[in-house]
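First comes one chain, alone, set out as structure tokens in the form predicted alone.
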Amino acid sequence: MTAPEPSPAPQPLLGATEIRRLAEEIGVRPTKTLGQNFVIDGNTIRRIVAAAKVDPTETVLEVGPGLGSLTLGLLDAAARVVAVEIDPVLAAKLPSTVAAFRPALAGNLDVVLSDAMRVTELPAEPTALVANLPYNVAVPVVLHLLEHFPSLKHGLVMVQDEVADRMVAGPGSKTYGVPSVKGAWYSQMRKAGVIGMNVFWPAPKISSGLVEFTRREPPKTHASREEVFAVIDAAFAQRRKTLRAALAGWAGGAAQAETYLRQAGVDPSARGEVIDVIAYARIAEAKISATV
């Protein structure tokens, strides 16, 4: 019997020594302003890439590649990586880092110097989003990308752990809020793990959470996304108020809000944190029907 071929050794990834050396070469110190915390542990990168379930035919969108820790792991797994980086110094350095550590894959990388909150065009259509996102903009970035890139079918993002809990929360949960409902408009989200603090440089003060998402069709409704999101924003602007009171400004009065809520089959005395995105779509529809 022929012995099975040994599995190829995993490609080396950036560790603490390499990350600090690369940062020193270009005079970069991680800044709180940009939410920069660089991953310095290769096993963590492998864990993230495995959890992302990237197919070898896919084009992956990475936001905030930094010094390239995750980029190298994604290039090993995907056909192409489009990296969006807001820092011009880091964006300029990334291609040479990839050329040094993955010379055979250097042609599979596109670097886009841009703010991920403003990008609406990319050199290739991404099918997956995998990113270590700055904590202060994580939710708006994910929502923006899901809105503007319908080709994104799935993904995995690493965010502050408490942000991860808010993104995946369901109705009735203490952490359910605007991120939960708006995220549910685009996709099914679930928590895929927790990452400790010591695998980053500098180490953050709180653990990170992995959020996995799979795109799905938004609720069937005559209301637009903007109209539904306006209801969501109004409902959570004052969390402790009933929907009748919270939606008064949006509806043109508490009595009118109650009318819309009853037409949508929602209890006017309920609070925003107990209803799902489908109910929010029905509320938006009720107002549209009344004004047609």
Contents of the next structure:
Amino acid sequence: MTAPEPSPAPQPLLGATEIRRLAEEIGVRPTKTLGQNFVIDGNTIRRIVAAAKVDPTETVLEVGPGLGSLTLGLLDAAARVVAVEIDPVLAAKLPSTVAAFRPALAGNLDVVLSDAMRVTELPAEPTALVANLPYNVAVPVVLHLLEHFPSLKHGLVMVQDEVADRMVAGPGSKTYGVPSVKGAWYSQMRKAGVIGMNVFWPAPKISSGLVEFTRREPPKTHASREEVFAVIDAAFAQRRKTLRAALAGWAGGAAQAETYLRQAGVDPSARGEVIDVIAYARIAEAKISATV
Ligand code: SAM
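Right, and the form predicted in complex with S-adenosylmethionine of this protein, after the form predicted alone?
In what comes next, the whole complex appears, and the chain from above leads the way.
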């Protein structure tokens, strides 16, 4: 009988000492403007990677690799990692960090120096988005990437905990808003956990939340995404008002808004916070079918 193969030793991840040393080497002082809070805890990285359910054949898009904490964990789990970083000093350092900590996997990394809110082309087609996102731009980044990269089928992002609650909220919930409805256009979003402040350097003042998403078909409608999103923006710009009042500007008058809402099967006295993305699509469609 042969002895069972010993399971491979876990690969080292970046802890507080390595992160501070790397930052010092390149003279980086984390900035709030770019949401630079680096993860200094290997267990948190393992937890994120496990929750992301990345398949070994996948190409993962990572936004904001920073000093590489999550990048190393993703390289262990995926076939390829495309890392989009806005900070030129961090982007330039990443390949050598990966070469030092994962020499065998260094060829599986592409670093793209770019603003993730503007990127429209990547060196490989990503199927998953996994990122510890810069907090001030987390929602627009996710929406931009879901719009421009239809190859993204699923993902897991770390954002401010209250933003995570907004992204996953359903109609009728206090936290339901534009991020929830627009996110639901592309995907099913689910909260996948809360992360404390002490696993970061520097430590933020608030907890972080994990949001897992799976892409799905958008609602079937003749209205375009832009047309549906215009209704959502108008409804939540005045979220305390009835839809009849909130959509008056968009429809060309309150009476017109009421006509579209009735045609869409939506109560004109309801508020935008109680209807789902399918109802928003029906409202947008009511307007375009009246004008064709
Ligand atoms: N992934 C690293 C980690 O977990 O330690 C760093 C995460 S840190 C919260 C956010 C990272 O996003 C920083 O490296 C920052 O420079 C980068 N960043 C900020 N705004 C960005 C943008 N618009 N596009 C791409 N990267 C951005």
